[in-house]
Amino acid sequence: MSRLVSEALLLRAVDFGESDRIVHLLTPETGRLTAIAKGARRSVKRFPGTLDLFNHLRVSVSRRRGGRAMAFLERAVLISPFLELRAVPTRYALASYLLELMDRMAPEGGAGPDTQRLFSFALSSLSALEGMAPDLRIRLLFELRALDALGLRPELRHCVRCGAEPGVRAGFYVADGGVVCSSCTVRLEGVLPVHLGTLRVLQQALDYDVDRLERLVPGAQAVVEARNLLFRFQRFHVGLELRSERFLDESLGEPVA
């Protein structure tokens, strides 16, 4: 066995038998990790209310050596709650559609500067969001720099075909990943048409720290069009409807499918 003892995010929780909870968490040394905590809806020493929605927390996870057998979670520590995020519905909604985003995207048994990144995001997110009020032009902003996060960085600045500067008459081509430029729009179907301001604001979204996000005020245009640009990009991505995207929507006045 190995053990594990890190800082985590608790993603996702199901209760498991009687007594148990299976936990998606997600860590900067090994990305997702589901573990098992054995007897945690009856220990109050081991699990003393740490294992819900957000919870930024120090866990110690023992894991059998080169198996696929699940993880232990042995302890759970509370680092913070993030409090406010339970205050605001809007705020709510948004970080979990971020975490379900996470859990649904997120490697499992990953290492490295990638999963430090996109731990270091999940957890500065959670932080910022907890002082905002999510309206739509947050939600794209976040969303953006969550599939950035997971390495899903989509191509701003120059097209994805040929690699020339985009021009005027701009498009974003969601197979391939990024803009293409008007010359190459035209052997294309399902190009999805897009201003250069709006292009600008994105990549400034991808600049910025996520604490500056809310600075970035787009003009309505910018939000239309980055809604679209944003949905295509991530239905083809993530492949459906995530469980907490329709609260989502209803939370921020958006149209429900």
The other form holds:
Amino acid sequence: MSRLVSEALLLRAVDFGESDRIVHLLTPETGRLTAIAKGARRSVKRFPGTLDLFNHLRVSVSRRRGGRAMAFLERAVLISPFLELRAVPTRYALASYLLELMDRMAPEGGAGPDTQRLFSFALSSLSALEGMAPDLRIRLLFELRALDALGLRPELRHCVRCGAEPGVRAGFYVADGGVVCSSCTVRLEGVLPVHLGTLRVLQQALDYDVDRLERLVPGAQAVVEARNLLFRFQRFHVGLELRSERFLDESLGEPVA
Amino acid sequence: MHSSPAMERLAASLKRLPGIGEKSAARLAYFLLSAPDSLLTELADAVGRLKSDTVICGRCFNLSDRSPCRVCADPRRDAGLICVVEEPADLAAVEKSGCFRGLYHVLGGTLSPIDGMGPESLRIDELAKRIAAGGVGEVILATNPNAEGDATAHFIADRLAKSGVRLSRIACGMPLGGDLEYADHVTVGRSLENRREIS
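Instead of the form predicted on its own shown above, give the structure for the form predicted in complex with its partner chain, please.
So here's everything in the complex, that chain up top.
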């Protein structure tokens, strides 16, 4: 039996049977981890107020060595519940969307600097969102950072085909995951038009600390281009519409995709 | 399972119920085989009439045998007070407390974007219509005190903010018979915030 004692973020909890819960956790050590919390819905002592969405926890998880069975959540202690995420519908919608993105895309059972970085991003983004009133701009900036933390960083500085500077007639080529220069654009189909100003703002969003993202104020045209670009980029990599997307679009007053 | 086709058919049906696995289904099938005929008849009758004898109340959306349900039709209930709950089981829990004499509104779930549950999946429009019809003085938001329940309560509060009715949220804190030592710090904090004077 191996045991993991770690910090964790609760991505999702599903009732199972009469008294159990299956939890999807994000940990800095393992990435995404699925575990069963036996008797969680009955016990008031083992998991008091802990197995709730957005909760930052300290958990103890055990797993049979080499076994393929689900891990057991033995204990969970609440560190922070990020209560302010529940108080504003747009915050709740965006935080739910980011968690679902991580739940679907985070590596499972992987270890290393990438999982540490993803976990740090997840915590810092929930913490930052607690003090924000999200709009489309905030959504796009956080979505870009989430994709980056998941290892899906779009190349925005140099042409993904030839390495040249983008130039004024640059575009974004979703299939290659980045910007294409004026020369390469003409040889490709399905390139999304994008202005250099938009690329600059998105690059800044990748460089800023998460809690400073709110200070970035792209113009209306950049927001429209970034929306189109990120929508296609996300859909290309995730492969389907996330369940939380509709509520997020409605909350932000966006036309539902 | 090495048994009769009838047993296998029953076990296969039972296995489709939530929380019932293959072993539990087989165990229940064996139990029913050895149970008295009267129990089987009673069970078959109850299952057979479940849908035809159950209606959803057109006012509060509780499960009942009539519409309006007994609570909505009771003239002794305070029609100016509406308690909003997630599911019929929550309504039953509040009724069991014996402390509430108003009417109810069953939402049919909570806002849970990750599960694809948005406001259109809940009976929030119907609640707004009941309030717009007049006569309601207070709405008690009694969704569960978890992330989804709290977010739903805030969403409804936003939606009804201009309605002019008093909006309240059920209290949150230590459970009766609870133990401070085992409670999480948020629950303890809320218990202190929501403390009451003792006389």
